[in-house]
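As a starting point, one isolated chain is supplied in structure tokens, in the form predicted on its own.
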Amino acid sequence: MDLAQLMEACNQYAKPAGFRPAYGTAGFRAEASLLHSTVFRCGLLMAARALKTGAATGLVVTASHNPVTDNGVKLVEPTGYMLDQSWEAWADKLADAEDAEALCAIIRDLYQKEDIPYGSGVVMLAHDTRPSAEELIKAAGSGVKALGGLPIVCGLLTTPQLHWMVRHCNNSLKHTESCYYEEIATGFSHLVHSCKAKRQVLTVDCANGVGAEKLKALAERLSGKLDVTLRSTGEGGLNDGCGADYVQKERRFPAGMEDCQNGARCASLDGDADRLVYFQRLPGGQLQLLDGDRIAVLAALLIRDILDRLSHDAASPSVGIVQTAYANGASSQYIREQLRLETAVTATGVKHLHAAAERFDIGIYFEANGHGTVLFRPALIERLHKLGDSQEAAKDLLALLGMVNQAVGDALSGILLVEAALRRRQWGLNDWAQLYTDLPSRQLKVKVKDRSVVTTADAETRAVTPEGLQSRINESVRGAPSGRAFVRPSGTEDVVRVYAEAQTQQAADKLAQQVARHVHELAAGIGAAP
């Protein structure tokens, strides 16, 4: 390490006075213009993180479903999975180093500490659809050239498939694009190819994000086999309007799709296409969501009609459902009740589901927000290629593998998991939508100075600061029938957000309201200045 390079290369990507960037749920986000200085320390932090582990890391410049004038940056472990938590602090200390002189030192006690060897590491770099992006791609590979490391530009990805290639290029396997086309289309067509239902045209919103171009390029490859009509590929404002966190938060249809018909099969993506949630359009009019909890109980229903058919020379894989606090009650009394499945719940933030997913054989995770997947363990996957040659369960159970992202969840992927599933069972929206019915509820969000003045446990269902809330989040809820109600600090911005469901949308809306007085009352005018 040429600490003179790299003291140089530090004052040329000074951070902005008086700005206090602070590493959320997957990683750094805020306004474009502020970034440069994160990106280029998060350069850092990969080449370093890189070095410690003998492989290659990535980094992907988006802001996923904020709006254009917003970036920020993603951080990919070389098994294709988020930072390691126990690296957490060392980006937020690298990305509130105040200058250069105090990064460096930062950057000393990182070798020290964690006992990095000296040498070139590899990071691979991907971006969405941001005007921004351009500068910020030259910042982190700045950042990683400083330390001597090798940026290898992968250009213009949707955030899943940064990941599956960095997983992939890890484990010496092809990892372009291409490849990634290939083995999920592969997949899906193996799972597929016997399916004596009509195939229905599948609509989606693309959030005129990066998911447009990629999904296009996935259903030429699947020419033939999956229908669909591309809306919002570019023509508006990024997650403007659109796109799956509009769609799941509000409950309207997406600009371009006002006009969808009834029953019509439709989609939508976020801006780096790793949510998705399914809606159509009922007789009356409203909206019908099949969000990530309907995505897990169909994901579980196909894996439990293959597993059915497995004949087994040991123990039943097991198989559970890892959910959050916003999962709605009524898919998670479906799961005990009438899928018999074990279920865990985690903190918000897919680092959290995909760790205690992994304790299954075969894990499903899905926030209520569309992202998610389905892991399968190591062990069983071994299982799984002995019994190939002789059993068709086993590979189902292998071309579901190579469907869905083992990295991270993945709209594309997502997508064809959906489809196949209800195409296996012969099945449309309504079918899915009628196994179960979900609680009315209601999401707020209430802007504070200071998120981390609110805290939580019991993964974040109790607000333990400030002191008070969450005894008048208690009297609240028992107002309402059949009520639930959570608060949380967002990871991306300074606000609180609020879930509330109840028995009927009236109740759960009033709900919400309440618990966002509380929250207003003992928490918006308190912690660090805006």
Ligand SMILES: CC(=O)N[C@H]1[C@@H](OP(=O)(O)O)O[C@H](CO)[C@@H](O)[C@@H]1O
Contents of the next structure:
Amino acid sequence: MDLAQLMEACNQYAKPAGFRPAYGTAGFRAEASLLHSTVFRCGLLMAARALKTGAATGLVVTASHNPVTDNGVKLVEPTGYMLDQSWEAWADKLADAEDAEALCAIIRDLYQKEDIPYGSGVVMLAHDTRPSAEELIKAAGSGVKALGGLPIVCGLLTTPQLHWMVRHCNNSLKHTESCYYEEIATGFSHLVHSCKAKRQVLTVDCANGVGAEKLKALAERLSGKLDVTLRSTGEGGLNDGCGADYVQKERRFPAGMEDCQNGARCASLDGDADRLVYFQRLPGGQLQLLDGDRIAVLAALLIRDILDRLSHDAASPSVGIVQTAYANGASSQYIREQLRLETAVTATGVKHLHAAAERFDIGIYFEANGHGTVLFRPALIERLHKLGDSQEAAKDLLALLGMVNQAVGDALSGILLVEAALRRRQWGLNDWAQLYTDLPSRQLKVKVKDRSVVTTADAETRAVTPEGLQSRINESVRGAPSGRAFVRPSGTEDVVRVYAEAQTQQAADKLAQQVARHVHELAAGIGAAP
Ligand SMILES: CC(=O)N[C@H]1[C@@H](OP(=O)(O)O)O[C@H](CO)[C@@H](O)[C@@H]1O
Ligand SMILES: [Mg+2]
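The form predicted together with the named molecule, contrasted with the form predicted on its own above:
The next block holds the full complex; its first chain is the one shown before.
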């Protein structure tokens, strides 16, 4: 490490006065113009992480479903997973260092405490469609180089594509963008090759983001096996009145799809294409959402259908579903009582779900907002390869393994998962929707002076502070039939989130509003009470 060179580079990316970045649910996010120093420092961090692990790491410049004026950075482990939680504290310290001198001191401390070998770490860089990406990617590259590392500029990609590439690169597998399409498309083609179901056109709201270009490339690779019509491909603002987060939270048709036909099969991606939700218009005109909970259930059914045909000497592979407190209560009940599968509930954020899913041979994890995937345990993969020569079911599971991104939730591979599962059962959206009926729910956001005053326990289902908040929530919940509610500080926006569900929409709305008022009152809410 050349300290003089490092110092000079740090000086070029000064932190804006008063800016206090913090590593949140999925990395750093803020208004784009504030982020140059943060992204530079993440370049430093990931170059050091590459040296520590002796493998390539990754960094994606994206603010996902947030407005186009925001940006952010997601950090990728050599496994393709999100940055190991044990290093989040280093990310925070680096990002928050006041000046170049403080920053260099933290780097020295990092090298010493983590026993980082000297050398040149490889960091793969990608970005979404935000106009601020170009400058921020430069900052990331400068950070990597300032530690003597090698930035590999991969350009415009979906977040899950970069995660996939880092994982494949470190497994010495082909890892170009076209190999990504090839691998997931090959798995899909295998799974649907003998399906008799009539193909349905899927209309996809691409949130005016990177997913538009990449889904087009995937559909071309599948030449006719996947019929997609793309909307919001860049003609409007990124995530502006469209995208998976808008559809899931607002329960409204996205821009450009207000006129979709009753029963037409529709889906939405988010701005960096790591979330996917399906929806349709019901005969009464309302939007019916098929969210991440439902994708998890459909994936479980597909896996069960295949496992039923697998004969094996050893114990049957364990299958489990991981959710968060945002999962609709009806989905959790269906998983427990009808599917009879093990479930686990973790705190919000894929990093938590992913870790819990690794405890099963086949671990399915999805956040209600449509971010999730299906993980296969390495020992099971080995067994399947042995069985694969003689058994069609093992071949199917291996095809599923190739089709589903093993690194992180991926909306493009998610579309293939849903379409393959529906086609193999000869199902339409109604069959899928009829598995269970969602309890009505409502999500609200409350602006407060300092959202860190709200702390939680028990996978975020219980508010620990401010004092008295949880007992007030309990009281409100008691007044709502089949009521459930919780609050937590967002890790991506400056708000406290409120979730409520109940027997009727009216009761869920009322419960959410009451809880939002408790938050506003006890956690120093800003502006008028909800
Ligand atoms: C309620 C909700 O949807 N929260 C989202 C959102 O996190 P918050 O910490 O709630 O802002 O963004 C995360 C990253 O995309 C995602 O993992 C998470 O599920
Ligand atoms: Mg996203």
